[in-house]
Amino acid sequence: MPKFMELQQKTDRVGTLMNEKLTGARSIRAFGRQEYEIEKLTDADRQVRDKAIEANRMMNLVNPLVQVLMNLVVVVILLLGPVQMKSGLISISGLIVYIQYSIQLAAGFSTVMTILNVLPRCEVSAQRIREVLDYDSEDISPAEPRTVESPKGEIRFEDVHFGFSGAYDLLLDEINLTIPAGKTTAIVGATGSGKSTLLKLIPMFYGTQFYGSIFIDGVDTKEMMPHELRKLISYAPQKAAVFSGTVESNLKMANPDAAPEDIKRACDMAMVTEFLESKNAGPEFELIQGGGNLSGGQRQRISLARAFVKDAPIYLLDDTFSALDFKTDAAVRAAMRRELAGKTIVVVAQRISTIMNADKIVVLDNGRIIATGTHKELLESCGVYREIYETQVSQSGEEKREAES
């Protein structure tokens, strides 16, 4: 059993390496590392081969051994049978019965050995399947679930602390923040400051694995069932997820009951219509797995359109403008101001130009809120925000003109 466990682990390693090579093929070619990666995969294959030979050698020795022993039993019967027949202890028919029983017994042992050959592999595989089936991603089970009546979209963090299991430092520390209903709130900060993590705590993507409380319209999210909580939220992730199918089927993941006019409105808002028209296509345009026939910016627009097609009081946009050019960025923001007026919008962004017109800007640094305010207020009072702004607008005159507009 331990040897088959090791064999399964090494087989997994081959699968992982193969997946890496296929998804990272362009990077491998770009850096000329084909030979190195081939050798790496060959070495993993070699380890699987050696471990398979070692495990199967032990199992394959048992079956012939049993066959030899059972055939020896038949030989002993044939040797002793005539002697006992002469003595009158057994008849010829009795001898034949003994031989037949011995052959049937040998066949039964052969079947048992075949089962024993497969059993260790089945046990290892079953254990791994059980780990997946027994995993419960939703550990929220309040005794008396609550719901939000007449949601407005106010979000309040009260003394929230969060860190990943096994990590030495907290990722978020002493978060006290109120996100007003019907307003646009932006979250900015350096890479690794905890912006995306803060956003993911709202829909309980990390379950209840945080200290403190998050309230939506006065109701603690820990007292809500996940599906009821997420009905209030439309979410666009940092990494744009595009699924095989059509543009329309991707958008209907957020709102299965979306009418054609809702699909068109969302596509117009996210500037999806623009690139579809350039392809002489509409929402029925076919997308391959992972959106491989789209550019990075086009995939991000699909992700935004999927968020816009759902009518929710709260919209969470996790750095969904990073792959958009400045013109498209400005057009999408203008459409949001027009179409999502009165909705609570929380935007994580790297570009100051994307969020400078937000009603409230929150600055994170090393998992802590160091300042809140409007763009003008933060330029005067927050050195970190001012440094980010000056770095970005000084990169080129074009960026500066866009930020000032």
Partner chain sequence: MNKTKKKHTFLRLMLYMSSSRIKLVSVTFILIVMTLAGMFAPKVVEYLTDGLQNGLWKSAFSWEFPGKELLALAALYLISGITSGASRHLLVDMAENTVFSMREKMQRKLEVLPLNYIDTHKRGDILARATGDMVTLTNVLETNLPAVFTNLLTIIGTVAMMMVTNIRLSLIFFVMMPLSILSMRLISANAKKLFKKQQEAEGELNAHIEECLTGNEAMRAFNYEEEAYRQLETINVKFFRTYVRSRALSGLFSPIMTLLNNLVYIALCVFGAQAILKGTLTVGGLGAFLIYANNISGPINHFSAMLNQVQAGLAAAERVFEVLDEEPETPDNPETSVQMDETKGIVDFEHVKFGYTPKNILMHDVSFHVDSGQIFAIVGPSGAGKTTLVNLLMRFYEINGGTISLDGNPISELTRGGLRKFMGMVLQDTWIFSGTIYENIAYGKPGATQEEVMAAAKKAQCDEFIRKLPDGYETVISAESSALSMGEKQLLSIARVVIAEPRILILDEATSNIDTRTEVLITKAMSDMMKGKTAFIIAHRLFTIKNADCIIFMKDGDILEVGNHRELMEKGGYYAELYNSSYA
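For clarity, a rigid core is taken as the largest C-alpha set superposing within 1.5 Å between two forms. Positions refer to the first chain, counted from 1. Owing to the predicted nature of the structure, the values given are computational and were not obtained by experimental measurement. First, how it differs from the form predicted in complex with its partner chain.
In a rigid-core overlay of the protein, Y211 has its C-alpha displaced by under 2 Å between the two forms. The Cα shift for K10 between the two forms, taken after rigid core superposition, is 2 angstroms or larger. Superposed on the core, the two forms barely differ at I352: its CA moves less than 2 Å between the two forms.
Which structure goes with the form predicted in complex with its partner chain, now that we have seen the form predicted alone?
Coming up is the bare chain, nothing alongside it.
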């Protein structure tokens, strides 16, 4: 009965639309589209109603029909039973028992009918579960895994190309890059230029589905166990993830053995301590699911602190400064310079001020590396970089230069 499947889909759609309507309440009112939204949702609701009535119609016909047929059996027994009685094949009490049986049988049938009605819905659910279970998960463990002995943290991209299957354009095109050990490297570029993708290839978040190789201290990451590889890396994602529990339990995710001093140090570095103090709380501060009781910037700070609490040779920070105000941004950077000296740090950032002190800056454009160098070198040689810098620091660009001279 695909009708119930359609009903389920229509009900799901109402859920999706409702969710959108609630998240977009401000936009809807700003554009004055309330009537349109009411009509859109009511139309979806109407479809649910009509489909439900339609899906039930068949059942409302079949069920009573079965019931009537089963009951008519009693009539037939009473019609034909006496003939058997006359010939002595059955007694009157036998006949009564027989009727009782047939009533029980009818009850049994109606139970079966109920189950048959539920079955198609189960089928729909089972189908959805199967979709997930059958999805090919890729095993990226190499046959003969290698490890990095005494890691220094040098990362080398060799002729890396990457694109999602089915998409037109390559997200990363011919990436050849050495990220030196113990230094800070920054990646800048426009939206969609591939900065985050480049970063995510290092801990194998996209598996081995890229062309070319990435080496860490000379070992090809494709030859390493993902588990071992990720031990070398600490990472803060673009979308700061906060888990329910305390600040401490969130940090311990990255380093289960962290001592209270380690937690404190990481909280200080990422300016978590600062906002906790304003709440009169410490690392035992309870976070609700999704970090709902924190602002965007505070979530980012938790995510940063989590990355700092892990002692790894490589730190990957994916645009983790975007929601921080300038003061906090500067303070966190200063703490990193102090505490993470000698570590390999790769930073994706939008603001030039965040990265201009980096040892090496990589400029990406449309998935290609168009320039690398220090801030000073790039200002001289790279037009794109200069453009970004000038618009950020001063719109005319003159003022800053005046100040410098």
